Structure formats: C-alpha cells, structure tokens
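Below sits a lone chain in structure tokens, taken as the form predicted on its own.
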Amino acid sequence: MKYMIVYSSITGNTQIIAKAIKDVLNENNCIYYGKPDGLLTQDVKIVFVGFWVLRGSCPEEIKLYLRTLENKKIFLFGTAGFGGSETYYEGIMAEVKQYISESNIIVDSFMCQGKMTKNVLERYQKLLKEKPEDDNILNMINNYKDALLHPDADDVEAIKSLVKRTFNNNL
C-alpha cells in the first residue's frame, strides 16, 4: 500500500522521527518524503503527518496540510521540548486533530521530547534573573537540558516498534 510521510521540522527533531519511520517501512511504497508545500495526495491511503509542537498545537503548515486531507488514514507524530508528561503530549494530539476532517481515520500517534532552540534558553535565564527565587523558572531550564538529548534512540526506537505493530509490516 502506498504512504507519505509529510513533516515539519526546524530543529531537526522531527525530521529524526520521519527518518526512523521511513527507514522501518518498504521505500518502494514512499510515494513522497518532505514538506508539505503544495502537496496533492489523492493516490495515497495512508499518510504519516509530522510536526514540531508551537504553543501547544501544531505550526501553520501542518494546520493547513491537515485540513485538506480526506478519505485517509493518517498517522500524527510530533516533537515537543517539554517532555516527561503523558497529558501534556495527550492535549497535544487533541488540539492538532481538531484540524482533521471526520472523513479520516487517525490510525495512531507518537510525541516525544525534542530539543529546542537557544531563543528559548536565552529566555528562561531572563526570566530567572528577573525572578530568582521561582522554582518553576529552574525546572524550566532543567527541562530544556533535558531536551537536549532528544530525540535519543530509545525515541527511535520506540516509534519504529509502533509503527511496526500498527502496520504489522504491510506498508
């Protein structure tokens, strides 16, 4: 059966996810591999969509590929730089399938912690030299190291073994 794996990512994060997807499914059945810019996808049953996560949904992109989708099987996976939380990647997904018609099935989803981009970091310390005391500006910081680790193998690892067991190999 033929697929597409359609991501958005700027930190790479993302692209590493799409990647260890590609690499655990039949290339020949790839029909496309990339960006979402102007993409038609009338022949393809089975669409993989990837983004990075912008204010707890998905970037614009993403939001706009999604909402032509129809008559497909879609597979969401997403990269987030706060990581550890079930829910958090649980509202996540929520918010970005508000942006898919009823028409598709969503097959399954993946999230997992990404790193982020200096900006961030540069505005954690800000905040700390603004506030010093606050232990959540602390935790935020100890999460962005975190992240930097991410997507790790394990993260790898845990996707293709999803995508495994979701498509049992026929793709």
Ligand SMILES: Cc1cc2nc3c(=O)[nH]c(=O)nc-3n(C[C@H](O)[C@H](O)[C@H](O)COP(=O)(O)O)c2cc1C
Contents of the next structure:
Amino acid sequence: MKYMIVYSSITGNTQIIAKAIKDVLNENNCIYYGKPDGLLTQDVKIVFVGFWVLRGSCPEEIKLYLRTLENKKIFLFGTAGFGGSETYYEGIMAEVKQYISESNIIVDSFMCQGKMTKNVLERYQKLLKEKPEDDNILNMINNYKDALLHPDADDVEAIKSLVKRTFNNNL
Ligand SMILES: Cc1cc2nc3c(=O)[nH]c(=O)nc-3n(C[C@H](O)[C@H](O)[C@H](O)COP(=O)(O)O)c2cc1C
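Same protein, the form predicted together with this ligand this time rather than the form predicted on its own?
Now the full complex is given, and it begins with the chain already shown.
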C-alpha cells in the first residue's frame, strides 16, 4: 500500500524519527517523504505525520496540513523537549488530533523526547541566578540535560517496532 511521510523538523530530532519510519518500510511504496507542501494525496491511503512540539501543540504548517487530509489512515509522531511523562505526551496528541477530521482514522501515535537548543539552557541558568535552588528550575535543567541524549537508539528502535507492529510488515 502506498504511503507518505510528511513532517516538520527544525533542528533534526523529528527527522530522525521520520527516517527511522522510512527505513522499516518498503521504499517502493513511498510516494513522498518531506515537508508538508500541499501535494495531492488522493491515491495514498496512509500518511505518517510528524511534528516538533511548539508551545504545547504542533507548528502551524502541520495544523494546516492535517486539515487537508480526508479518508486517510494517519500515524502521528512527534518529538518534545519535555520527557518522562506519558500524560504530557497524551495531552499533546489530544491537542494535535483536533486538527484531524472525522473522515480519517488515527491508527497510532508515537512521541519521544528531543534535544533543545542551547538558549533554552541559558534561559534556565539566568532564572536560577535569580532564584537559586528553585526546584522547578532545577528540574527543568535536569530535563534539558536528559533531552540532549534524544532521540537515542532506543527511541529509534521503539518507533521501528511500533510501525512494524501497527502495519504487520504490510507496507
Ligand atoms: C519555540 C519553541 C517552543 C517549544 N515548545 C515546546 C513545548 O511546548 N513543549 C515541549 O515539550 N517542547 C517544546 N519545544 C522543544 C522542541 O519541541 C523539541 O526540542 C523538538 O524535539 C524539536 O524538534 P526538531 O529537532 O525536529 O525541530 C519547543 C521548542 C521551540 C524552539
């Protein structure tokens, strides 16, 4: 069955996951791999849509793209700076799913942590200077450090096996 992998990635984290998906599927069935570009998708039934988390949701270009999809099977994936909380990830997915119309079926979703840019750490460090030993800020700095390792080999393995399982090696 034909499929597309459409994703948005600024610093490359989400692209690592997109590439892992591509690597486990039959390349001959891949109609498109890249940024959302308004490509017509009538004869493609399966669309993988990837995003980086932007203020608790997905970027505008992904919202717009999701709104164009009708009668597709959609597999959502994303990377977020915050890690370690399935509830947080579920909240983001719930938010993003609002942009998907009911004619589509969401077959599955995947989210993992993704490293953040250095200015985020600098912002935390500045805050910590103002409020030394503030637990919230210390937690954010620890989260920043954890995120630096992701997506890692386990994340890549996890998305690969989820995709294989979801599509029974049929794509
Ligand atoms: C402007 C901006 C806003 C962000 N907002 C969030 C957020 O609300 N929640 C979160 O977990 N991560 C947030 N992040 C972190 C990114 O989602 C994360 O680093 C992601 O892996 C980047 O993906 P990319 O490398 O594919 O661009 C934000 C990053 C930027 C630059």
